[in-house]
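For reference, the chain that follows is the form predicted alone, supplied as structure tokens.
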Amino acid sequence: MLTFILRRLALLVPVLLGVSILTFALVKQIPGDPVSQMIGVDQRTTPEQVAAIRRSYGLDQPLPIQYVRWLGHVAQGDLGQSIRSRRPVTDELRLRLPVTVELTLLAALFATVPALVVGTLAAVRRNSALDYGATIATLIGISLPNFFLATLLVLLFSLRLEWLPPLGYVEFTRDPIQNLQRMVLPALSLSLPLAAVLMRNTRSAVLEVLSQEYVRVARAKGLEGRSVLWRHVLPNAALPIATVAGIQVAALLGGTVIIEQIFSLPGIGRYIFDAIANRDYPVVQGVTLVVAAIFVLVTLVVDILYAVLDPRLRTAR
């Protein structure tokens, strides 16, 4: 099993090295000067101090030079510093990424269990009206974008029932409570595509696993549905619900762009969308290549949990 992980890590470097180059390449392309951004309209600055500024962060330099220095910052846990706000990427990271964290996992929490319950049933009772409800709920999950769903819930349950707050957030060391209110419609406007999907997908490996020949035997001697569900379906429909959970909630880290915009809470989507609209190169790059990071890393703990699941493929190439 060592071994094993221990071959997966030593694949990160290279990924990890492409995601590096692909995102200071394609941030290079983004359209605008950074330097007339944070210099904005001020007609005093003489063409000399623009020099100046484009040479002290480096921007005067060919872009092979540019990468290998930001390359070796980034080595030693240097993001860059902001260009508008003149604050380094890392101390905002630390202040930003756990409210993102906390929206994804409950998001992420508010997804996977009722998608595994429900697909399960679904595929356990195929053909009836559960079954029906839940391929219509899949239907209108994977078809209502998030934002939408964020507004209808802020009117439903904000402004008309006035059972949350709608905007905001208040840190979880500081009041637990209020926390959690802030960040239930959020995660709620969040978790819905995640949940069609993994609720799709946890159905159609059930009734795979169904149809196979050992199902049928353990079924012929006598064993009782749960008793076959739990010792034989489940453990076998887990590897490609695993890829499909892994996959998706490694996703939602990218997908909060729109919902912390909505609800004003100040995480690294938030923080990049601003970054974006102001030109400000280093943040795009250093929260960019902070996201790819942690969606690689998922992935090598779905190929962990592959091994845990099927330890034959702790033996595989």
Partner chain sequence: MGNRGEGVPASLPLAPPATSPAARVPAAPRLLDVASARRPTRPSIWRAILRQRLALTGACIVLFFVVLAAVGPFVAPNDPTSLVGVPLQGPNAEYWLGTDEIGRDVFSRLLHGARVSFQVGLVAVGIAGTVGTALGLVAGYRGGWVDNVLILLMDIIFAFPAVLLAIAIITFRGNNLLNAMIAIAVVFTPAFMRIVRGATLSVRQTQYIEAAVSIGTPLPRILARHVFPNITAPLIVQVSLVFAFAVLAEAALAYLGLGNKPPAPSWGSMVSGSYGSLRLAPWASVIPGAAIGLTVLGFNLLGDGLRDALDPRLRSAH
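Just so it is clear, the model here is predicted, and its values are computed rather than measured. Residue numbers count along the first chain shown, from 1. For the two forms, the rigid core is made up of the largest set of C-alpha atoms that agree within 1.5 Å on superposition. What changes on going to the form predicted in complex with its partner chain:
- Relative to the superposed rigid core, the position of the CA of residue 249 differs between the two forms by less than 2 Å.
- Once the rigid core is used as the reference frame, the Cα position of residue 11 differs between the two forms by 2 Å or more.
- After superposing the rigid core, the Cα of residue 266 is displaced by less than 2 Å between the two forms.
Take the protein just shown as the form predicted alone and give its structure as the form predicted in complex with its partner chain.
FYI, this one's just the chain on its own, none of its partners or other molecules.
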């Protein structure tokens, strides 16, 4: 067990280093001179000044040294500052990350509940009309772009039915009701593809358990269907379902860009959206790095939890 955790932790290092190298390499993809691109050098700047700027940013150093320096800054929580607002990226992320995390968790909630119920039912009543319906719904769910869904939801709820306040953001601590009112539609738009993936996964996890010997034994000794399901099937299917759910939800963090823009939510997605238009390189780089790092860490936690919770893995490793 401990060796598994240690091995998993050791694996973390190269992945995180790789993520950082890839993010660092992004800057080197800028066509032309990064100094003039990043700092907005105009006609009046003399070559000497450009060279001075280059030196002050350490851009005259060889790449590995630049990388190590940059990594040193990142390790201290310094992701550089926005070209446009001049505010440190880290400060801005600290303000904006909670918005995106709330949105993601709410979407996860919306997705998980129906996915579990329908997925389980579809597996238990395999080949029933409900199962077919669920299969088709899943395929539609993963095919619709979330911005299209958001467009339809806005059209339906706020324009036709005039139900919810369409845009803006109110802090949860200030007014939870208003906050949730504004979060419902974006969270719904995000949740459909997630629900589809989770439902499909729940269905196959439950089917997998249903085919096990111990389920047949439970049936053979005369347990009725419902208690077989609750006592034997679901507990055993829960772990693989939860693992996929954890990873999928973490992946959602980076997928909120368009939704946050549509619903004017000041999260990290909106941050990166604004940065694209202004070619605010440090912002794009910082957000990308942080989101990937969070994803890697969540995957790690999910893996370790799986190993801790699954007795079979506990002894095997």
